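Just one chain follows, in the form predicted on its own, and it is written as structure tokens.
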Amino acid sequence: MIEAQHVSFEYRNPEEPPIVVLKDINLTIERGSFVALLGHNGCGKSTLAKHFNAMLLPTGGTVLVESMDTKEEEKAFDIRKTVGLVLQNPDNQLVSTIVEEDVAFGPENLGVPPQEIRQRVDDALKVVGMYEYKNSAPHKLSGGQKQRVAIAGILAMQPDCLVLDEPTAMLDPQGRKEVLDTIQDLNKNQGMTVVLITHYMEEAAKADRVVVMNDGEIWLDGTPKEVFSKVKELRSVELDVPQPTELCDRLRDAGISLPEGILTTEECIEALASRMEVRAE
């Protein structure tokens, strides 16, 4: 669905030196994926993201959306109708007083016949369980309200590809777990491709492949459990671990046996227990 081929960007001052955020990245997104992108403060994962749906164009190398180049400037409404961006601070993409006229705000914009946008209003609302605030106030809303209404937006215009930085950053735990169940739920049951940048290690133990970056590149990629398994190499570039994964690593290292790829506290559980059966064999 999308392919960055030798991708580099930097931002370019005329009076300064250019600042090189992006450098040679070859990623290619699978359609119906859902990708975590992971990395410390300026490492360029935010960048990388806008360059997906051509809110940013590369300095160097070329960024395909279903085959169409994000620098062909006639190519940018149809890019832009495939890959939807959703950013951290939902209030940044909440325009209208009403919960259906905001969500509404996108389909318009793209010409869609008024009786078509009252049906993808409804049917975005639904899909992530906000249809019941239709004709509420967004900024009465949980942060987790305004982020669900702010997918819904972008849903509403039917992309193919969600594209999220950080969109879970603001939020309680409550809200976190509210956003990131309307994300799963499109991914596995609406078969949304899904690109979710997040600072949270559990978030990104739920994704099918972890791509980590580090100082603009690409530094690692795989499964989860894969990615997660290199603990003293993510925390050598300021990277944390799922907890379940930080405790067993911990164990290891005190001389416990205990098997590699554990990721969730199940799973943690479960290596626990198998453990003391064995010793009280």
Second form
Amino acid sequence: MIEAQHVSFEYRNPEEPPIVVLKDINLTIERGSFVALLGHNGCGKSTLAKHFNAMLLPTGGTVLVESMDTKEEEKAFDIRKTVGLVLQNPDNQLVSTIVEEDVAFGPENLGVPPQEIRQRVDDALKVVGMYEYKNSAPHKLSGGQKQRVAIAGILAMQPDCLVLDEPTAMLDPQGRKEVLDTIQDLNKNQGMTVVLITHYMEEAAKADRVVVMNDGEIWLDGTPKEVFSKVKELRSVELDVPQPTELCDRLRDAGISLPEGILTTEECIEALASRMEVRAE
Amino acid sequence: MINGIALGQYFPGQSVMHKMDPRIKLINTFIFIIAVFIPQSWAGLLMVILFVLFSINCSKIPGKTILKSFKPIIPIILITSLINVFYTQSGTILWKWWIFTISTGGLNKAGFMAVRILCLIVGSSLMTYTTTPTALTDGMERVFSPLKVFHVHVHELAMMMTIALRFIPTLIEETDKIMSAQKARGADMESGGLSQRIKAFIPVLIPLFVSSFRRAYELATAMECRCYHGGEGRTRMKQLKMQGRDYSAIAVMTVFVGLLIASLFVVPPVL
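The block above covers the form predicted on its own; next, return the form predicted in complex with the partner chain.
What follows is the entire complex, opening with the chain shown before.
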């Protein structure tokens, strides 16, 4: 689906030394997968996301989207149609004063016939659960609702892959849950390839694969269980682990043997309960 | 405090006038503005008044709202009337003092002008009352699209208007936030003279400008992500279709203008 080969990126200033943001990134995103891209602020994860739909072009290496090279200018259109990018601030992504017209903005740009746009807009709004708000004004919606409209705006372009750049960073817990549920639903039920950029560990734990970036490089790559079992490494790049994982890690340090790779509260309770049963016997 | 600002003058409703094609409303309003200046007799003006009343009836806008719209134009009407009263000297002279004379002809003309301006304002504001800013922008884009031949960027102008409308509430909200933040740090915005108050606004305006530029940049990125590339090759979801009511509106307008022109020949001008 998306293939990054030896990608590097730097901001060049004529007088100053270049600022290196990405260093030799090799990453393949499989079709239908749900990849979480984790990293501390300034580690280059947003920059990498903008490489996935040709908003930024690598200064070294290549990015291939469905075997199209992002460097070819005439392919930029097709690439953006294939990989939809949702940004952080929902307020700054909505163009129109009416929800449904905003969702129609993408397909209108693609030159889709009017009846089909209508169909796509209705479908996209239903998928994100905002159909009943189709005639509302965006400024009257909550943050989570606005972000879901922004996602619908991308979905209406019918991309194969959705890249979300910290879509929940500016939302309250309720809005975060709404958006995350929508993303999970898209991946599980619509077969959408999802790349979720986040710094919330709980969100990353829901993905099939977690890629941790640090200082422009890929630091860790694996399933959530594999990645979050490396508590010490994550700490060293100033990242947290999900709370249950942290609790188990501390208990392990205190000499209580517990299995590795505990991510959710339920798993944690189970592990502790079985541990206590062993003791009781 | 700023929340009270209404966007445009739109008055929600379901009347014939509300449902009319915005293009027709725009064109008809334009014709109406010219047509108001055709009649030269009270008979002709009476037709304009009747037409305006008929339009108000079609729009289902309550009379109170219409009366309220008079308020800001009262000074204009008063000034033009006064000038007309003292400027025109014909008929019998009723009152004279120094260089000021009031004559029946003057009063007649002043009254005529005042009624004409009122009709003009009421008639044209009916359009903004019954059309949402979005529909208005959309209508304008389509009405002016022939100007593309002269390299006028009609689509781009309409897009800018849409974005401006979209961001007004957002920026108002932001202004409120910044003002609260500055007040929390002891800024005083309500006291002092005019110059002091203007100065007190600078710490609000600068952050507002900075954030607007940041927003503009992000919006541009988002638009590019959604394949925006100007008006070329773009389709629209909402197609404007002329319907029965639109054709009747054109017919009514044609008859109205025809009658006004005919009145010029039938009734002698009063002025």
